[in-house]
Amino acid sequence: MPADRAGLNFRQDYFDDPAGWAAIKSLLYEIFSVDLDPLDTVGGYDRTSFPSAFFDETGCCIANLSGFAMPLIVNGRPVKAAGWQSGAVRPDFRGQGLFGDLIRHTLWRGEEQGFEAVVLYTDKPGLYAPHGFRTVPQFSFRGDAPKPMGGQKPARHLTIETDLGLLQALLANRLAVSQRLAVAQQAEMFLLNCHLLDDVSLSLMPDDKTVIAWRMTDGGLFELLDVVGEQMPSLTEILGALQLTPASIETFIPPDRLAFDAEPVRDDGPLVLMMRCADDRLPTEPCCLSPMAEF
């Protein structure tokens, strides 16, 4: 466990202290500009989370790094995996060590829990890539619409507001989206996504089973964000249901559970995805997480 600084108290699972909670609340609002205030009404933090922190004499925290079990569905098969997020250092503390010091008590923590692997997005992969973490590449899919399927009842529009209960209920017992990488389970990211991504539109399938996040472009691109609940429709299916023609679509889950011939188009943005684990845990083909597990 690391030492407390010079002025610093060492902490860790301090969440359910509402001093704390606000206190990370406030170290990534004014870091990353991340309101987490949408948490509080979709049912709180991530109960799985293990952070560790660093707070100052005045209650504030200072830095910070947050684990949390995040299963996934990897090369088909299940994988116990956590995700890192919330990994934060005021400015006047960097250069200090303290966040190495956070990584190597949640690498120590994650061991101790069994996890066979590590996943975190990050703007900035040299401070990981000392820790044994590799950067993974991610796609997005792109190809011609298919003809939408006749004869269905419309899909019915959704809100994180009146919908709760359903959507909480459909993401606990969801088929993973993807056999080459997809979370299994993760809640709380999509609901909070619901709120931060606030172009996304929620729609229930006519089965009143399976919900999916979408969008449409200005140029009239469809763009599936994911697709939530315990069976996988078709895009034939989906543009039916939601009454659209596009032209084309891209997919931000890999297509090979949604009868879509695509072309991978790698995402070189500024945000990267590591992973932490043995050479067999690692996507052996083109693959991403969805927007709405981001985290």
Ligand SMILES: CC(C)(COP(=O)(O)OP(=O)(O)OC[C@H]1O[C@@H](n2cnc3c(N)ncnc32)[C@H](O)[C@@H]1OP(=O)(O)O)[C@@H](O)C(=O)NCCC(=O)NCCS
The other form holds:
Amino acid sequence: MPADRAGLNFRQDYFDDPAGWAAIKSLLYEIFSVDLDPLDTVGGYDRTSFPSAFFDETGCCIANLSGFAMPLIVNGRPVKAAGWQSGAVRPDFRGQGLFGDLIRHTLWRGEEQGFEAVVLYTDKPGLYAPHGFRTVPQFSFRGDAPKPMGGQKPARHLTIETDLGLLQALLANRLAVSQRLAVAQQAEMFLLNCHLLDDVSLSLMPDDKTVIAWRMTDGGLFELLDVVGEQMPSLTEILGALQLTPASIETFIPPDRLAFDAEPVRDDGPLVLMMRCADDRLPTEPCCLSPMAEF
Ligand SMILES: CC(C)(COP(=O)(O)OP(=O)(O)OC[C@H]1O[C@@H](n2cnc3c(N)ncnc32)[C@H](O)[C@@H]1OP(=O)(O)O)[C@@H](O)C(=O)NCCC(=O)NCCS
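Can you return the structure of this protein in the form predicted together with this ligand rather than the form predicted on its own?
Let's see the whole complex now, leading with the same chain.
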């Protein structure tokens, strides 16, 4: 366990303490402008979380790094992975090795729990590469839209406020959207991202068992962000139920379960996905994690 520093106390697993939860929310709001308040309305933090942090004597959270369980499917097989998020140090305390301490300790905690892999998003890959993390290139997938299936009942628009129970039930029993790389189970980030991402629509397919997360761009491109359910509908069924006839489609999930003839388009944005795992746990085909799973 990291030693306390002058004026700072090391703490872990403190989210159940209301003052601790308020302190991490304030750190993340100040450093990333991310508001965690919506999480409180959808059941609170992920109970698998294992945060480690330094606090000052007034109870202010100075530095934090949180791990949580993020079971994945990679190359068709389950991988017991942990996600890392909320890594931050207040500006006045940077450059003193606090974050390095938190990385080493969180790695050790993950190994103790038997995680085979760690995944994270970062715009600073150099921070994690010395600890064995490797960048996993991310792609979206573009192609011509198929003809929508005719004669379908229309999908129903859902909101997170009115349909929370249904969404949670479907998230708990979902099929992984891809064999290449997908979240096997993780509900909290999906629900939080409904609040954080712009213009996401949630639609319930006529079978009442599948939710489509999607949006249309101003240019008329249909963007498929995620599919939550026990089965994977085809794109023709999805477009038919949404009553849309776009010319083209971009999916932000790998298309192997969609029977979609698509071109992979590499994401060259500043945010990269990194994994720390054995070579045979790394995805081997063009892939991405759904933006609804981003953390
Ligand atoms: C990035 C951040 C967490 C580093 O915290 P810190 O306490 O200053 O880091 P440390 O002093 O423990 O440095 C740890 C190591 O990372 C390196 N490092 C620090 N900032 C880095 C950066 N931006 N890019 C690459 N490496 C960096 C340090 O040189 C040090 O390397 P060393 O162990 O070889 O000496 C902090 O600057 C911060 O909160 N930034 C804003 C939020 C952010 O970007 N968080 C990370 C999101 S994934």
